[in-house]
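A lone chain, given as structure tokens: the form predicted alone.
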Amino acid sequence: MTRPDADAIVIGGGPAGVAAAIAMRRQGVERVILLDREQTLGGATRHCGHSPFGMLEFGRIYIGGAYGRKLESAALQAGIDVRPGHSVVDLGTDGRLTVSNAQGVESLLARRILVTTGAREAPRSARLLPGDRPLGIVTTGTLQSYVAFHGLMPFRRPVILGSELVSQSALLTCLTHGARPVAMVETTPHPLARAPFNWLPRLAGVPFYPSARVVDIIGRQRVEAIRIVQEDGNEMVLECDGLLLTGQFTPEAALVRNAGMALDTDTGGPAVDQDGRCANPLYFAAGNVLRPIETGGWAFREGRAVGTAIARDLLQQPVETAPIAVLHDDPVKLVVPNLLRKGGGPHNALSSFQLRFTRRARGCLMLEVDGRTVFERSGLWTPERRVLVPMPAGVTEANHVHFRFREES
């Protein structure tokens, strides 16, 4: 039998892989390898030009291009092998990889793999979005590359798309770096960040225009207006010199699609079980991968605590048993774990049900396993705000387990 190169290979140095290998080798595995396609580690923290990172992980308080740095000398520190410029290719089913790097192309074998590639904002193609195609249309993502690699600024009056969290981060990127947003627009009635992320565009004076839609893009050469509708068909043009599309996150799961392992339809990533273990038993997944899109510091212990099951996972054969999936109703809009395997250890990896909602709602939540109601609870359900349902006692055992909805007028 062909020896593995590592006991546990990660895929992506973000918060959740770093995070993931440090804890296997504290919980005493020997070999860990971590890929990343980047020549640094830090995943999307790299390019984030504020703060706050890492005062839970690492007691301090580090803007994201230093707090990418402390990962990676946390991951050297803890003895693992940190290989920058990897990128993988291909998944086998056997654990066993097809790695691209600056040499030409490898395979690495590894008895348990986590993948944790994180998530992507939704570019203009995904959005629908019309009109012209000028110059200055850009994510958050590459804005806050270009300000933080090169030192550039691609507008000076943009409007932003989008009210998450991840829109307040380019709101700050813009007003720290010599921009100043014309506005921001949001299709949904109310912003999605909660407060108090949601006043800064109040505080900073960049009108708020919720309900509201793009429907042209004005511009040939470089975007020149923006034209909106709100809800009640009133029509305004934005003159503004950019466009900054942020949020609607979706995860990196193509290598996980191509090997044929199962996606969850609802949340996009990896389906996983409790111990974040994906439909081939080898592989695991952890971190922004899994659904779109939590902070850093969430990423970073949720990754610790899959490495830490991986970890007692390599002391035994992998489970072989098949999964049952976690249901839910409208207007849930997923819920990680999707996945619950019989026969794990006593302490789960995931140990609440993660839950987002489509759109507001209210109305009762309620969790049935074997048709007995265990958990419920009323009130106010708001989009993209992270509900944590803690998972019962048992519950890993049951043969069906169901997110109902009772919605109230």
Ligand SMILES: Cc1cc2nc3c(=O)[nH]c(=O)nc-3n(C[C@H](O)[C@H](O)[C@H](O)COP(=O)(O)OP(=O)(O)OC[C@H]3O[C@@H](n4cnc5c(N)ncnc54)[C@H](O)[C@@H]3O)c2cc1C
Second form
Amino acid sequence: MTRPDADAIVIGGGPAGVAAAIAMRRQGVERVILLDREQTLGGATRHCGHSPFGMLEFGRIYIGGAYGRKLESAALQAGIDVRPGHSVVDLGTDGRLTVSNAQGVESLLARRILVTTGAREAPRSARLLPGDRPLGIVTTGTLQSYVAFHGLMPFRRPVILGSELVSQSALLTCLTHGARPVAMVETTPHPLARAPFNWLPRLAGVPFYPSARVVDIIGRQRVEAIRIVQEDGNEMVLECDGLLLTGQFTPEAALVRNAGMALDTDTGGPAVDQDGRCANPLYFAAGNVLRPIETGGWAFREGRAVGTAIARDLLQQPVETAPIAVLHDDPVKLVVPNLLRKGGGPHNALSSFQLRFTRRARGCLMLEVDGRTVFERSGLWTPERRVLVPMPAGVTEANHVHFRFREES
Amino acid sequence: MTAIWRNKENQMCKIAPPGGAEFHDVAIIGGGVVGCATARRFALAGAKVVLLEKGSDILSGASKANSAILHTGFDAPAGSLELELVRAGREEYLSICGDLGLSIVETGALVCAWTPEQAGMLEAIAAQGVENGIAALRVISAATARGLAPALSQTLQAAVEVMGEHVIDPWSAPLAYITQAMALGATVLRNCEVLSGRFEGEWHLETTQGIIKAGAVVNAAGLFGDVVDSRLGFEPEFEIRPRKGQFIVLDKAAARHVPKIVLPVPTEITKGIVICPTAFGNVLVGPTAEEQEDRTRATVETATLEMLKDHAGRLIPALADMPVTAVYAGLRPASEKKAYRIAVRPEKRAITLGGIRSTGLSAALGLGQHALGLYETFASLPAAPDSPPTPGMPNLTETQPRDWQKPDHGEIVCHCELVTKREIEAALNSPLPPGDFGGLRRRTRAGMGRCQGFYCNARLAEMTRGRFEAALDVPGKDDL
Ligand SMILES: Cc1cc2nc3c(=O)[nH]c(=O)nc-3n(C[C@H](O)[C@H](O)[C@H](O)COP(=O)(O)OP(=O)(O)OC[C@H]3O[C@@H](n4cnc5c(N)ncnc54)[C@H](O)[C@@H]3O)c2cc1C
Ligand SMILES: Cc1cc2nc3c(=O)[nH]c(=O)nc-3n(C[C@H](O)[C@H](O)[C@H](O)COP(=O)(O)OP(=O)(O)OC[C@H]3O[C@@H](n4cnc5c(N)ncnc54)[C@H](O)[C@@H]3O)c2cc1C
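Moving from the form predicted alone, what structure would you give for the form predicted in complex with this ligand?
Complete assembly follows, chain above in first position.
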């Protein structure tokens, strides 16, 4: 067999990937390569100009690109072979990666691979939005890249679509960079961000239209207007010069999909077991690619935990146990980990199940393990909020694990 | 005398000086695939050609958005000019694509019957194909069809297998035609709309860039074919009735389930919704066929896009969960009749290539040959150049190595479609650089992938700053 180029290769140098790589080195893994297709590390934190990162991981606050530079220096200090400008274009089931860099294409083999490629917002096409296809329709991430990397703006008077936390962040970016959003439009009846973040539009004097759908985008070259219809049938034409699409994150998991490895249809990312290990036991995943989306701090801690698990896994042969799937009923949208494997060690990398809901629902969430209900909690559950259910002892040895829901009026 | 001007983009370009002293043998109106192919054919025959396009780039009309199939003509009306020109166009494409660096993927097609009633029509379809001179087609059982395309749904009844159907890069092809014409001395004027024309032994075309003089005109104005005919002072012999087609594009992972072009049994009005691999490694689902008045607005509609998604998942269940990468719509320059609307007015030295509805990409080179034939009935040209230059197009398809696989490409700018900095710079500095952002996308595929610019749009805004009239960025706070 050819000698591997590394013990582990990490794909993606955002908080999750860097934290994992450092954890592996701390656990004594010798050769760790970290690949990122961008020229600098930091992932999505690089363009979040207004958000503080790093308090928990580094004990002080960094803003935007500074956090990425801190990650980079921490990675180098830990003895990681950091390779920016390296884009992974194909995953082999045997752990062989095809990588493109400015010099051309190379092939790298590792004993374990960690995928930490993050998430992105759904573009206009994936949302199947109607109308013309003019310039000026961008996502928050794109807007923030315009601002943070190039000092440019794609519009001056956009309509903001969405009301998640990231939508409020988009609104802030507009306001601090000379753009005046003309409205914020949300399809559900309630803003998706929690208070006090959802007060922002009102404070900024931006009208908020809940229960509204975009029914037309008008504009030959550049966006000229957006037509929306509210639930009561009320129709409105909002004159604007852009449409800012926020939220509706999708894991950046095309690599995994294109390699013919199965994706979890609920999360859109690779399915993983309690250690972040995929169905193919040479592969692991952590961070936003697992599920859309979490904060930078969460991604960092998750990466660190999965990195530690990989270090343990490298001491043995790749596991051969077939995983079981964790099941769930409506309105539970997704569960991570989505798989469980028997015979794991006493310390799981992921110590809780993380859930999301598809819609606002009142009722009782229950966890059933081999036919026995081991967890119950009633309440009002809302979409786009993190729900954690601690993993009961011994759950990884079960045959049937199922999240059920009883709706209460 | 030819003047060298610098245009808004600070590029050197040849432009008719005010007053239009420069004389051209032929002015071609319209830079769609038909105009580009016709410009090439005339330039190869030794003509001094000018191509006038009202858009900010070529391919501003119907040719911007199609299914990218190079048809055999198996289903064209028997004995029609359309059939003759599709066959001629396809043959010429196959003979020149190597030299011009154009892609070609021989997928073959399956005309699929999903109901017993449709299955009953397959023999007639096959017979028509044979009558049209396409020998390589046969009726096959559902099992045989699934042997060729295993992902097809179990509800398949039977199919006609058509060999020799290809998919191509629909944007590089016309760009190659016009680039070759330019290498032979043709002039391309963009943002140049023909407003009226006067024939006094030669043509005086009034355009938004002044008067252009030419010995003859070819009207290849697509969706405005009838309008341009009347602007030239003719009684139009046809009326354009735009027919919209909406599409969705599925992510590259879908391609492995669609090795062949999957066609439905056609109806009177339309070839129907196709599920089609692309030369770029995606899968297309569409087009619809919707009559409309508007000749420029091609909108997409949520309900239709959802219908296309469902349709794909029903016929090929593995496509049900595939993410949608892109959505778009195109307008066919259909007329009140099915046939091509070709007219020649020898006394006015004018040719109209109108109503090239749904096979123009395939027939374009054939239409070029046909137009030259018509021209030669009333005029003749000096000797043709013996060894014409063959400028090659950069490869954007998955059929040959891409730039990112070669050393020193600088960096990958568009991660989804793996477009390099070197490719983008080459396009911006090519003989016919993009005139707008859409043109850059069509020349490089930058921003055309699954993230639709989430990662690269800002970088592209920076790389193209000051180049396009409709820029990606708007003036900054400090510039206002
Ligand atoms: C618009 C936006 C606003 C946000 N605002 C906040 C906020 O205010 N506060 C907060 O805490 N969090 C915020 N977040 C979330 C936070 O940035 C993320 O949680 C965090 O960056 C996720 O880390 P990650 O390591 O999982 O992925 P990312 O940070 O996304 O990193 C993924 C990395 O993988 C690389 N990569 C991807 N594919 C490949 C490949 N094929 N080859 C090589 N490299 C590859 C990418 O270049 C990238 O560097 C925001 C995110 C976005 C998108
Ligand atoms: C949905 C759809 C799917 C299709 N699929 C296929 C396929 O798979 N295979 C195939 O072979 N064909 C296909 N076609 C057909 C093909 O795209 C058309 O036949 C072809 O593009 C027509 O080209 P054209 O050059 O005649 O028209 P156009 O592309 O419309 O070109 C005309 C040009 O003239 C310009 N113009 C108009 N007025 C003026 C003026 N006054 N002055 C200067 N310029 C002017 C316009 O801006 C335009 O650029 C499809 C078409 C559609 C819409």
